[in-house]
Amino acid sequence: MSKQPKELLKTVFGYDEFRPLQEEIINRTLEGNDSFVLMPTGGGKSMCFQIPALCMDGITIVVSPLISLMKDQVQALKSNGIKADFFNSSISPEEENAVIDRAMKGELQLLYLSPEKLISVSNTWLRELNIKLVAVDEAHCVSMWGHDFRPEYTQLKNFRNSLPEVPFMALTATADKSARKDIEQQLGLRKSKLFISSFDRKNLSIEVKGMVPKKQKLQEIKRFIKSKKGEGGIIYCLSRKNTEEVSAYLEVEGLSVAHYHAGMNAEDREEVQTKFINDDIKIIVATIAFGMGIDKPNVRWVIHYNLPKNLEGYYQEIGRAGRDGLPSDTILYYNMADFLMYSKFADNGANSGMQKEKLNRMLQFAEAKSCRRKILLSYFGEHLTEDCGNCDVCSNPPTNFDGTVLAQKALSTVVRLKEKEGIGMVVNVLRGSQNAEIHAKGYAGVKTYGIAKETSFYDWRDYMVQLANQGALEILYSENSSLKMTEIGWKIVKGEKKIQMTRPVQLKDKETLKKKKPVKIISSNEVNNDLFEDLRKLRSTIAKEENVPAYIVFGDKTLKEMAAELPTTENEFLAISGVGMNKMEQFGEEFMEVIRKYKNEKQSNPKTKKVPTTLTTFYFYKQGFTPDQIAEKRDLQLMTVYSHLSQLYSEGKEVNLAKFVTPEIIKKVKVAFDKNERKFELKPIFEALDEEVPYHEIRIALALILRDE
């Protein structure tokens, strides 16, 4: 392994830190051990395999069922300076020969390929390549109890088998605890870790809006869009014919919007996507088949037009909002008409009973008057301690009471039960149903047996949803949809903690739920926006003339933080999270050029005196904070606070610069800047120091350097 993990984050990728466990899962890897990757959408998963994949003297097999993510994630790789390609039917028999003689070669580091092609040739050419590691990405396609189920790949485990030595990595955003067991077990996954990363996405506002009328709807929708300023957004419909009459009534408002579903040819939706990955259409209105395997990280919003049939599948859907992790608002409407569409779905699909029982978790949680947030993170395992703040119930709160007592006659019960059952049964106990089954079973004995008589069976059915939405139950689908004890459970029924739950809201009070607005988070950083649309008018110009997606160049995010540090040197740029060596090299002067103009024109038309960005780093370096801690309170990338102390330094700021680098460092950079005719470059003296010293520290070094002469 020549290179390390975190060089090749800053110098590949242009970040500073890994996210929550990657840097574990790319260890784990590097040892040879197989993982259970389970992350949310947006959040970090494919960093997992493509850092291993530069490290290692071989190949990595990416297998993905989603062609448009197979071309974007190549796209990407490319843009920084990574030999990659992939292997699917959307290519000619000539790009295939060529892309097997590039593999047959060793001139690719990653391969992606789909499940079918990869089962194809898995006994061919592809028994010939140096592989060394294989990530299976949309792992939930493995599994029957998964929300898309691909026969194709069950076929994986014997690819596996015949790789023994090679580490395995299975990647997903949804899994809940039936599919994951599955997924281990269909791949044939050795001694796997699994490792869960967080799947609280917070910078998604969520809001629900129940049994709202068509025209009313339709209007919302359009008064929410043109407050967006031109943001792009998705909005999901149940049916084709819902998607082509909203987008009818949105681009009739003069909105820019197409449509999208299966029934269109290939040609059509190829060329609606592409338009709007490239930010020529702002608004899709598509059913489901759209957004699998899209990147776009830009995507401001996502509107549920109809209910969505299962969590797994809402989740991912609102999570195609926001991936650059900038505020993002996701809106959800539903009426009954959904629900009973999708039950008679159901009733003529495959596993009919596990389907309708996530249909109807999807319906309490729309009706939930709980948080949320913490109702969606429970349902993948994940247990928030506080309310959110940012979804339509908490800004909106109903009066809740002491629902302990009333939590511990039914956690009581499902225990008794032998946690065998489902809600029904359990609430038919609670209130002493003389149901055949409860007697057949001996029910009738247990102790708990109608001791709740005078509560409906309506208000138990959600008081139990309420105790599954906070966390003290599950609901195992795979078990015949039966209730378990969780730990917070148990805390309760053992006194150990208390519990606040909600009247059930009678359909009169309904109409109050639409009385809310989600909370905004608002970003720290001072962006210039006008810089900032002229930046991104210089990544579109970029863009269509490399013909890749606007945030192949750079991201959102990217540039908001370049409209706020205005960069215009190569070491500044660097800085910028996002920028790695190959974009700098490719991109950077244009864009600095861009940031030299707008000071220029600021400086010669000043209309406000605003205190630079070093001097507020500065302010909170002379209390006494470290640079970790400024980086944090000031939301800005550990390596610009270094550039920022660095410059304070040079312009003769009491900054101790000497303390964030070794004196040992500051020879070698040293010898390496004199080498290099004493310019102020930092590439030719990272690699002139083989890349083993950090840009942070060449740039503290070269500042002690030139101060002290």
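Positions refer to the first chain, counted from 1. Rigid core: the largest C-alpha set superposing within 1.5 Å between the two forms. Source: prediction; values computed, not measured. What changes on going to the form predicted in complex with ligand ADP:
- Residue displacement note: Pro684 has its CA displaced by at least 2 Å between these two forms (rigid core superposed).
- With a cut-off of 2 Å and the rigid core superposed, Lys105 has a Cα displacement that falls short of the cut-off between these two forms.
- Core-superposed comparison between these two forms: the Cα of Ser456 travels 2 Å or more.
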Given for the second form:
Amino acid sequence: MSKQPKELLKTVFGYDEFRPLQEEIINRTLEGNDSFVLMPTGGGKSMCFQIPALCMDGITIVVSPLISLMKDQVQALKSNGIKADFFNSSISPEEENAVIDRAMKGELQLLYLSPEKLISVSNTWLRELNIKLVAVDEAHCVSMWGHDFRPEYTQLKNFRNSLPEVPFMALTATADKSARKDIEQQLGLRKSKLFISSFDRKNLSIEVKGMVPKKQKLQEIKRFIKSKKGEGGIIYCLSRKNTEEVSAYLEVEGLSVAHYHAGMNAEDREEVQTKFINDDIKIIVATIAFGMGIDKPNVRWVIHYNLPKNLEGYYQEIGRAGRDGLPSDTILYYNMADFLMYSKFADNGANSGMQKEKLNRMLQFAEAKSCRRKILLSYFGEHLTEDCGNCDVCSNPPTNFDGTVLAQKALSTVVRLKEKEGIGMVVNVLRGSQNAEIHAKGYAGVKTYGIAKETSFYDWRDYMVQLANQGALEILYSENSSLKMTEIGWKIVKGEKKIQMTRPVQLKDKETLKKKKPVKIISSNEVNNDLFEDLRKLRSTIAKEENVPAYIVFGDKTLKEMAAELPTTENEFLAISGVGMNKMEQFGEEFMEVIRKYKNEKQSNPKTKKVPTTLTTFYFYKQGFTPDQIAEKRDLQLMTVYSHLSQLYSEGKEVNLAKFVTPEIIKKVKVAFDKNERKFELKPIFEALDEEVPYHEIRIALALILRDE
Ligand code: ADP
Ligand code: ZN
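Switch from the form predicted alone, shown above, to the form predicted in complex with ligand ADP and output its structure.
Starting with the chain above, the whole complex follows.
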């Protein structure tokens, strides 16, 4: 053995420390023993066989069913100067012969094969190779208990038996207890040791939003994506039609987006996928058909447009975000209609009982009012002792209160509307709304009309859902989602039963929620964003020249660290995580040149630092940039930019504020403002206007009202 694992980790891959378990697995393998590696996606499984492959002088065979992944991994290895190649049905006979030739000559350290290829050549030239290790990736495919059974895998046992002295390693991200046993048996592993690392992906934030109407959902998603400033992600939808709709909506908004589903032809799918991997398309709206063969490390967010079928699928899908370990966001939208539809599917399908049980667990997770990560991990058999601090519930712990009176008001309204109406109408009656339908139906005469004006529409809707979840009401989807009383509901109305409810998260808090990120990214210095952008551009140019995905050159994490630490010598550059010798030699000079230039510019023109932030906004405004563009340029919330503009206006600066609101809105805000004793507070006005006027418009209207008086 020529080199030590730790040394290889640094010189070849550019990393300083092994992750938990990696070193143990590597050592065990070098001692010639079998291992079973169970780690989450992005956990660093590949390193467990790649380092031994480099330590030993022979060849390591890697079996993988995913052709596109194979190519990516081999590219990544080559970029680090490792002699690797792959071999599957997608390459030509000439290429195939060239690879065989290199393998036979002992010029390859790693050879990736699909299982069917392996089987077909296992008795020919493969026998001649000096095989030192065999790694079986996606090992769950060998088990019928898994969710992705592949018959070719079952023949691997023969191969295993033909190499009794060679260590085997099985790797997967999904396998429950029964599947694990099965995999060991099917592959013929010998005295293998099981290594399970934590499945907690701390860098993923988790947020769940229930019962958001479609139009609002689309708007929220649009706003969310725009706030991400060109960082890419995936939106998962239930149906093919949905993917096309949502994608079209976002495209109209000028976003870089494409849809993906199994109904498209193979070429189109391939094209979309490649563009996404290369960052040429930022957003994919897809059915769950998308993602299996993708190893993109810088997916920054994943949104579920509908409720997933089970927690396994959900966790796997959100797991595609943040493989590089940087903070990434996940949002799940769900409503009862999704749930009911799946229930119906499940009724007709095989294994109905289990599917329904899984679906119920999914719903329970979505409706939970305690730390979501705890629930999720406990489902996978891992028990966190503390709340995570990076989910919506942790960021906004619900407060309980005795909701009996509130429930009585709501339930008696349901009764008085003869159990014919849905949530919207019931809430409108409770709030004494003046709409035409209420008058037409004579609901204004109902006894509970207007008895709960003080609670906002959105809060009411949340309470109604809580009532349904607690079994006090039933939502009959087959009858226009009308609300029906239940036994529990009647008990509450009659005062025979009390009910606890939780306060809905306040919108104001939601806006700040995203900012509380406990996950630490870069240790010491701040990332210089301008420089990061320049480095990204350079990376993209190089990637195009070399015809590889951008992340193969350097990952986002590595670029961020460069933009923080500003390395300009070879030693400094090598100290950056993710820079090995090979990449240092290939790309070091080009990247350092950009960093040097940045440093020089910064020194020669020490920015007059203390320009007030509002004036910087004003400067851009005068140059003709829209608030959206200013927010993006300055990395500010849109709301902040509007605040700046309003303040500038109040100070007498020339800002055409009136352009951003309609006269009707100004009128409405003025009425609410006067009612609130002309206190300069946005929230009461927001609520008084049924939460229909966005905060920024209220802010602007107030500036106009105050200056023009
Ligand atoms: P998996 O195969 O488990 O999904 P990968 O092997 O692709 O995960 O690893 C995910 C990312 O983590 C890769 O970018 C890899 O280079 C990186 N990585 C692996 N081990 C380490 C380590 N010890 N230190 C830093 N980064 C690592
Ligand atoms: Zn939590």
